[in-house]
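Coming up is one lone chain in structure tokens, specifically the form predicted on its own.
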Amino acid sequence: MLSKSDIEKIKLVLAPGTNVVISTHKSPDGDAIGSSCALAMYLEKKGCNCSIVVPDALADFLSFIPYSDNIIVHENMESKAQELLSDSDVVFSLDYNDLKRAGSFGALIADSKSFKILIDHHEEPNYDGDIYYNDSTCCSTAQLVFDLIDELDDLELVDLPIAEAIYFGLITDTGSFRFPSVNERTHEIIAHFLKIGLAHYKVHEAIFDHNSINRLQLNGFAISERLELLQNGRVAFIWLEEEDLKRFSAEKGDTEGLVNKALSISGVQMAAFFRSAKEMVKISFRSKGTVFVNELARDHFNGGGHKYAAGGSSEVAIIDTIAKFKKVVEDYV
């Protein structure tokens, strides 16, 4: 929950006309994604004049999220991204916790003179802002933006589209409601979107059947050749290297999911994606039970996330990276 000051602020600051930039972390996801495009679109409905800066490109199925056609990239669109910050009023923060994890774009946002508000959900956050809206409890960021929208009572102004940005977010952050961390609260704000008309197997199709034969082959290869498993089968971990990518013709987003392929084998309670992307290794982490892999990111991968859920990368070869792995996941499983 906000504080009674922290709304009166938040209202204060999002008067009409209002320019606002809303940022969000690079290789976005659907929960990023997701609550940005909401956001905005609530906002607009305020009479702000919203914009969506993005570090980096987005995954092709992300495009069926309302609004995203508007985003920025950054890394495409500097000029254009670096003007939108210096006019803005307010700059929002979401789906991160530390302006590292926004690239060369957080860099400009901590150097901004604009009134700066974080919503996240991840633990230990590192933002100097003016206000936090931060609940490592949450299932994510799109709910908290939907609770955000509830404590401006602004319910009403909710619509199709919005609700759709939202549980867009919420599908794609809780791996379609099974992580401990969904709760009452997530299913009654699915109750309130049913209410007003959503469709939500068009949100489910445009998530999970929105595969190219490349994409099949190279997740078929990547379980059939690069699947391992250690521990007596309670860890299991995949991997891909650059040429495997250009063989399949992969596109980003291609390899989202592999990792919780590995997770559900059964017996498994924590699973790795390793992949080679330029001069370092992207890793992905899962987990279940009471095998935490936030720490495992942190301690040993320049990452961290959530509990069940969590990042990091290696700038050492994924052969290196992933001998490192078998040594230290011991500790942790």
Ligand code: 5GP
The other form holds:
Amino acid sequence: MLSKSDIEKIKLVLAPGTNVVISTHKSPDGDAIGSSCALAMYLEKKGCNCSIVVPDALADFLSFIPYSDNIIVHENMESKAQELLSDSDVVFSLDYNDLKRAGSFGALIADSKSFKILIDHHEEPNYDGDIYYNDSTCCSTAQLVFDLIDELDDLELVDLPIAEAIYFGLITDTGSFRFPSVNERTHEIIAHFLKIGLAHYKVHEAIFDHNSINRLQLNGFAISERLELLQNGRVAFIWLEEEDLKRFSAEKGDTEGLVNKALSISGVQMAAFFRSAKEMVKISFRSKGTVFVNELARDHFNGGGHKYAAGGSSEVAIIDTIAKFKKVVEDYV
Ligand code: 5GP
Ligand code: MN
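Cool, the form predicted on its own is there; where's the form predicted together with the ligand?
Below is the entire complex, every chain and molecule, led by the chain shown above.
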């Protein structure tokens, strides 16, 4: 948590006119973009000059988040991103705790002399910075950004765009307020947003009612043709190959949530989703109860994450990746 001296340091470094770069992780999700945009809008109200740099492109549904159209994608605008970083006084790392998760932009941050502030809710931080605001019991980075604004005595600066951005992050990182990490504070924050007039239903619509027919059909195909059970129904997994994604003209984000469909089967305690892309297989893991997937992701699939939601990757063919999963999963479930 933040100490009094951290808060004083943050107040000092964020004086009006400060150049701030906010960075987040690869394949940014609703929490990554929601928390980054909320922080940028807040800091601009304080007189800072803010930029958000993300390693790679955003899924389409994230464009609902206020301020997201200002985001610089490092992959597409390398020199602009580098220039912003070299001109920065302060760099924030949001929703990740290891610069590797920010790809080649992370490597540039490592070399940067700017003041570094981490705001994150993942376990086992591996980050060399000036301020660590890391709480792995917190449901989302979005909630931590709200708490930071509160700690800095600036709640009156939270307007509707900031509330929408934070609410977007809260919904997407809590499975619509259902995960065990949701607490009284989460609902206090929502109550505050409703008091200032947040149209919460619009945010839900932006997240959940944006399906294309292709996406629905891809999801239908995955569930009917590519879902398997293991361990007497305690483990479920879904897999898709590059050709399947092409067949349904899949766009970024179209397979998001599929892993939760596998976890929703009665009796399933762990679910995985495998997707082949270029030279690698990207994997999502989800679990419940006493099964922790961050350990499995870290120990066997070059990954990590939270106890109940983690991810990783594999450099062998999808069939071999699944064979390995079938073998190692016995030690976890
Ligand atoms: P998702 O399955 O939604 O991509 O990711 C779930 C969680 O696992 C997220 O909190 C994300 O930060 C983490 N995660 C996903 N992929 C990776 C990875 O390759 N490495 C690490 N360390 N964490 C990951
Ligand atoms: Mn998050």
